[in-house]
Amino acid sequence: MLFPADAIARATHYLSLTSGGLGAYSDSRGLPGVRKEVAEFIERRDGYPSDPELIFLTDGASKGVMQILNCVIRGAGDGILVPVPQYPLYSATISLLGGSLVPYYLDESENWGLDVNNLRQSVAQARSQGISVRAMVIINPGNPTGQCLSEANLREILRFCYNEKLVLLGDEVYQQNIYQDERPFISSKKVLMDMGSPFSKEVQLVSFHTVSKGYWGECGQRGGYFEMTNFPPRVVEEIYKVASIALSPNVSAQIFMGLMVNPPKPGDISYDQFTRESKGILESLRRRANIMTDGFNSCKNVVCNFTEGAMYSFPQIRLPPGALQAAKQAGKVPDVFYCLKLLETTGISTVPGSGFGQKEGVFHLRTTILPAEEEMPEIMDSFKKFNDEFMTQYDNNFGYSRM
């Protein structure tokens, strides 16, 4: 037999979930079939009862990201609270959709952590220029940084999107990638939960999923959900008629969906394998993300925060004077000029953390820990080799960059 019997048997059953075959249209919000999995994984997860009718699976985290805040901004008097840095995928949907972003720096000495008297001088800035703040982003664990929240600091997020009546948007998509054991992943709705009214009965959240990071990583599938929590009824009916615009997410990624939350259990003749091959893959990301940590901070003028959790290093890159002015003079952003100097050398593609966001005149890279394991010390010994060259052509010994 081609398959075990667990896996057609899955198969079976989610074919029973649709209508007419993976074809056909499904519902607007998704299958119900498999929006109750989402549910019942979700209650797994947080100890917490969910409601599939407020669950809508998405063609990847990215579209209920974009669904979500069209129904919150109306125009460019709505700001959005968005962490810097950040993924661009908020900017950008932020500047299409006609709002403004307000930003809240994330502390890079003290490990991307977030401080809550920043977000209250960032709101009040905001308003101060007439901006109606509505609706607050966390990235936990943090794309580009990689940094997981503490349960206590998730605490005082929620107590201030209380007080100041935002909607928290909680992006969630790398809840399985975690590489310590000192901060696990805790989901924002348990600990809303958890700290009980009036919060747990007042705080609008959703929280947002994907097929495509975890230790599945089937980012080409486009499957994700989200899950709105104290939405009244009159709210997910306007959001549910945005989400019909595009009549039915990927049907085949919804499946993809169902098999993530609902994966082998023990008995299943498939179980063993799963187990093995999930465990391997996210030990082997642990011990890539210790490489490439050790391997940036054994470099000249190069600071990098641990990896606690996703899928990126985001080390600080301290250029020297030489470098500037060679930037300046080739027309390009400094750290642009550094990353492109690292590809033409060396072939290893990076980004610059311009992209993302960073204080004025600190410069970063973002790279991810993606790499075959076996590669990553031939990888991070080149990366070693130009930097280090790099530092010495433009180093004058004056006037770093630096946070």
Given for the second form:
Number of protein chains: 2
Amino acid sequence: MLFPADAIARATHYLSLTSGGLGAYSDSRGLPGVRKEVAEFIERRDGYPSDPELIFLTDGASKGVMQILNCVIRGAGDGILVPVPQYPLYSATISLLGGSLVPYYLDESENWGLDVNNLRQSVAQARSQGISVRAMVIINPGNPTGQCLSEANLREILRFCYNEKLVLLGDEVYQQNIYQDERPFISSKKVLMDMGSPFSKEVQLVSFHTVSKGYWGECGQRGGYFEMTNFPPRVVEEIYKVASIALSPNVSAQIFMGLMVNPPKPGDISYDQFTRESKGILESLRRRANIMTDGFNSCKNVVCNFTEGAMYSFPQIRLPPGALQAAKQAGKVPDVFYCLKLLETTGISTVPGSGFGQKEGVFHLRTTILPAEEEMPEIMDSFKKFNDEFMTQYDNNFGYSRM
Amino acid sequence: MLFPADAIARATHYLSLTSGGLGAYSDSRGLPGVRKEVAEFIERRDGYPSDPELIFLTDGASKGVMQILNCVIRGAGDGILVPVPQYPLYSATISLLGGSLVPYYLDESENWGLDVNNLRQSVAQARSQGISVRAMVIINPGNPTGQCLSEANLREILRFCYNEKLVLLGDEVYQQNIYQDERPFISSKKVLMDMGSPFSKEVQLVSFHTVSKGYWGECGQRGGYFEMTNFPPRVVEEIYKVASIALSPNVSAQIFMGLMVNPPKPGDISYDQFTRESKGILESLRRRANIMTDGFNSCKNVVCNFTEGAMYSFPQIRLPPGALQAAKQAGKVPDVFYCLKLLETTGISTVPGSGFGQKEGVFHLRTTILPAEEEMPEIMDSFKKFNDEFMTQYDNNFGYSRM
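Requested next: the structure of the form predicted together with another copy of the chain (the form predicted alone having been shown above).
Everything in the complex follows now, all chains and molecules, and the chain you saw is the first one.
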């Protein structure tokens, strides 16, 4: 036998959910049977009911985010609250759709936490410019910042959305990627339901998830879903109508989504192997998060919050004036200058923090924690060697005399 | 062996084109190796060079059309020439993007041909309303109308686009579905290149294709491509940037696209089986096109152009005044009334012509030619029985007395 019996049974099951195999269109919201499995997954996770009719399967979470922003944004007068730093899907899509990005800054000194007072300021400032703020995005766990939002913080955010009548877009694609025990992932939906009436009945929430992350990482499949909470039926129908323009999400990824939300159970032939592999991957990622943030913090002029979740480290690089000057002479943004030097010297490829937004005059880079664990110490040694030499070379007092 | 050796070799080949398997993102334009195979397919088809750097793989052709329209439409002042009747992807997307649809009518009495004088009128009328007409859509072979555009007609269209500085969007997803020999499919790209300078160097053309049609019909995979001709590099770069927001099209469908454009060759183990199956499907579709249009034309008050290509018949249903009155009383659009009665009486599901646009007071329905060939005569008998009774029931003189 090429495959164990439970895998064959699963394949037969998913084929029976399609309308004649992987080659046929599905419902524009995705296969009803898979949406039911997603709803059951959400119910098990949160302890609250979930309705398959309010779940849409998408070609990856990004496409879902774009669909929802498309519904929210009517024109330049509509604003979306977006964290800074943030994964550029949001800034790019808001710009593409002709809306206005309303930034709120995450607090690096508070482990990239979210201060609701900052939110109030951002909204007040946007409104004073005539912008109608309609929605707020949170990325939890954070990309690129790696923080997990606490339950208390999520409550504050939901209360804020209630008061300000904002739709909350909860980007929760890294919910399986958690590398500490103090702050487990809690979904926005669960916190909202826990808060009870009037919040649980009124705050409009769209939650996103994907097959691209977690311990499976099947990003080439382009599979995602979103769940809508507290939207009137006529809005759901309109979103259905818009989804139907492109007929249906790809069917193979829908089945990946079913497999993801419905993993092998105790007693299944594949259960032990599944548990061993998935646990192994997550434990290794946890060790890598530690190696990487410890490594960054051992470097000169580098400080890095611990990667509590997601897949990234986002260290702050404190560039000495000499480096700023050299970057200027080279016609580069300072963090781009640093990242290019790092790439040229070591072969390590990172993304400059300016791609994600950062406070004026503060510089970062983003790197994934995904290199093979056994290569990680060597990579961090190579990084440290480069960084410390770079910092010495461009040090305040000696930089120029040595060039 | 479960699979023949050439199939295994193909699988190995396509895996080698991915960046580590189906589970990894590709380039946002699609895998370079598959784009190269698409370019080679276009070169073989047209006899002119094709550049893989100007080919984008997409999650189905619809997503490609939406991407391009998104680039063309800046606001309500931008108009897109669209055939009527037309597949509603275009009307829906233009409306979603806030542009203006500028209709041009296909001539049913000329086998749904396209009269360039009508185009001129449509553009002049739109311009007089302050609309800046920027692009034109052709669907060839037609959906829902089934016609194949002649080479002469394509030349006129391309010359018109040249004179009026319009981008031409050539929806050619049914290029393999041709059911007569008088008017084979010719691509817009080939006609444009045949026309020579200045046309071949200046007319901006985007051509669309898909894995969802032809003899393969793998629509659940969501695989498509578009090829851009005569666009400046900076425009291509912007389209690349926009495509990269959603990271990459799904990788399995990209491989389906490779398989489609690069079928088994003479000498390959699977060649005979491939030829037998693909030929068999296309020949059966041709017979079905004949059975269906002949069937419609044998019905009372029904006239139907022959389905030269694509997958649809679009008969005109000449509803007697009694039927119009009955529809009005039922609160239904007349063709919707007819199609619902057809569904209730026979179980045959069709789409009312009003979903595609039609001339005022003229009614159609669209049906696919895809039912199994052996069931086709029975279906057409059932249709004829319903239609002829319907027409008798609602006939001018006797309609009411008999109800």
